[in-house]
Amino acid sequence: MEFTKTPGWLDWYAGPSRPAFKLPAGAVDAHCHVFGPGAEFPYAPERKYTPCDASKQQLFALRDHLGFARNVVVQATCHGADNRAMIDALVHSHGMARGVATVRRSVTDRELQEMDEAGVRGVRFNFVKRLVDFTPKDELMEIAGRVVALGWHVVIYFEAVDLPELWDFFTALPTTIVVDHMGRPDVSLPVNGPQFELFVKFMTEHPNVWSKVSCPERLSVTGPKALNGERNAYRDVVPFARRIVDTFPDRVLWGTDWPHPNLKDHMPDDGLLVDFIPHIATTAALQTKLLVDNPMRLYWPGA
């Protein structure tokens, strides 16, 4: 089956550099994806974009190149609620990957149990309108109520301007909640301004809320340019991510977001993204919590 990639879509960076930062032993890339390959795992008819293929073999090769030990593979919106590509990656990871699925109300208890056995540990609710169609909140709440019995969590993806509207729904969810990419703050605004303060309040008042301090390449205004030869790109995102890591060290995660869906201005060097980490988690203790302790507690409890 042939798929035509969305015009302007950039392919993932095929020659990532070797990071200067040495990851702690057992580090987890807690947010990444697989796309297809489309000939084997077709993209959803209702998708908003068609990506480049990005296979499990390529993901695992990147894991090894960067120095990670494990992955958390998040279901991509281009696959809709067909989780086969993601689950296939989990099955072939030899226990070194966990997954976050997208499901509909029609999913059966047997299907949920089979996903759990394959390594799925959460479901994702996407509220970014340009990426997905609206799903009624009562359906999402019903799904959350069903997966809590499995010990799963809910991953939420939204943009900062929509947090006030979504606050009541989010705070009513009965599970642990993991926010993608700090709720996509506008980093041209002050780190202590009203928009980001609301997100900090959200995490402060609700101890079941975690955050991924990932995707500086999506949030940055200054971009990937490093100064004076230093591998310190996306520096305008640093104060935001560092604040979350410092304030909530036991509830933060980090991931590459490989293969970086729907980017059109530049495709990041994943080695450079790893070198972003010590600028936001500034001590060995914080780095170990961010990259090892927290993801292991959430995705491999008891391991």
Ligand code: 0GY
Given for the second form:
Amino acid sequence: MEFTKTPGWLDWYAGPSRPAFKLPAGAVDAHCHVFGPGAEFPYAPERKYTPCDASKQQLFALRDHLGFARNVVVQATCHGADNRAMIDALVHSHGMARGVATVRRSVTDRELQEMDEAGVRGVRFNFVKRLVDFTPKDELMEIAGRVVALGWHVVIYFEAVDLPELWDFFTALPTTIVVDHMGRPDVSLPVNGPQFELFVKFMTEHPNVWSKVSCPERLSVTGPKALNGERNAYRDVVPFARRIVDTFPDRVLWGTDWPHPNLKDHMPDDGLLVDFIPHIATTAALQTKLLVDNPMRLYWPGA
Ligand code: 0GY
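Switching forms now, from the form predicted on its own to the form predicted in complex with the ligand, please provide the structure.
All chains and molecules follow, beginning with the one already shown.
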């Protein structure tokens, strides 16, 4: 099937620079996606955007270029609950990728079991209104109750202003919870202001909550511009991500978010994104937890 990309939507950045920061051996890119290719894995009819294709081969080439060993491929909303493209990437990764799926309550136990065998380890609940239509919370709770038996976790994606309303639902989930992109704080507000304090409280009071300290390119107001010619892009996001890494070093993950859906203003150089890491995880010990120990514990326990 032929698909036409949503107008204004930027293509992912071909030819990323080589990072100056050398990733620790065994580093995991714990948040990335594949898109299609649409001719092989059609985009979902209910999607809110049509991306440009971003194949598993291109994802694996980026992994090798940047120096990662493994990927966690997260189901993107443009594929709805049709997980075939993501699962195909897992199956062709030779065990070097795990997945996070989107499922509906109609999913069968057998389908969940097959996903588990392919390497799926979680489901994603998305509350970002521009990306998805509303799914009733009782349906999501029912799904969480089923996947807990498989040892899976729930990935949640929401915006900071919505955390108060979602709090009771999130804190009732029976699984480990992984928050995408620190719950999307407004980084023009103070890092110790009420909005981000609520997120810190969420993690402090609930030891089953983890956070991806990823996506500075989406959160940043100052943008990719570096100071003094250094590779220090997205500086306004640093205090937020650094606070989470320093406070919860054993419950943080990092990912590129390649191929960066829905970006219109600028498309990040993934090499520059990797160079963001030492600004938020400032010691070798923190970097190893963020990039190796934590994702391995969650996605490849015992490996
Ligand atoms: C991300 C962020 C976004 C999109 C999706 O599944 C998706 O379509 O997650 C976004 O637009 O903020 O993590 O990929």
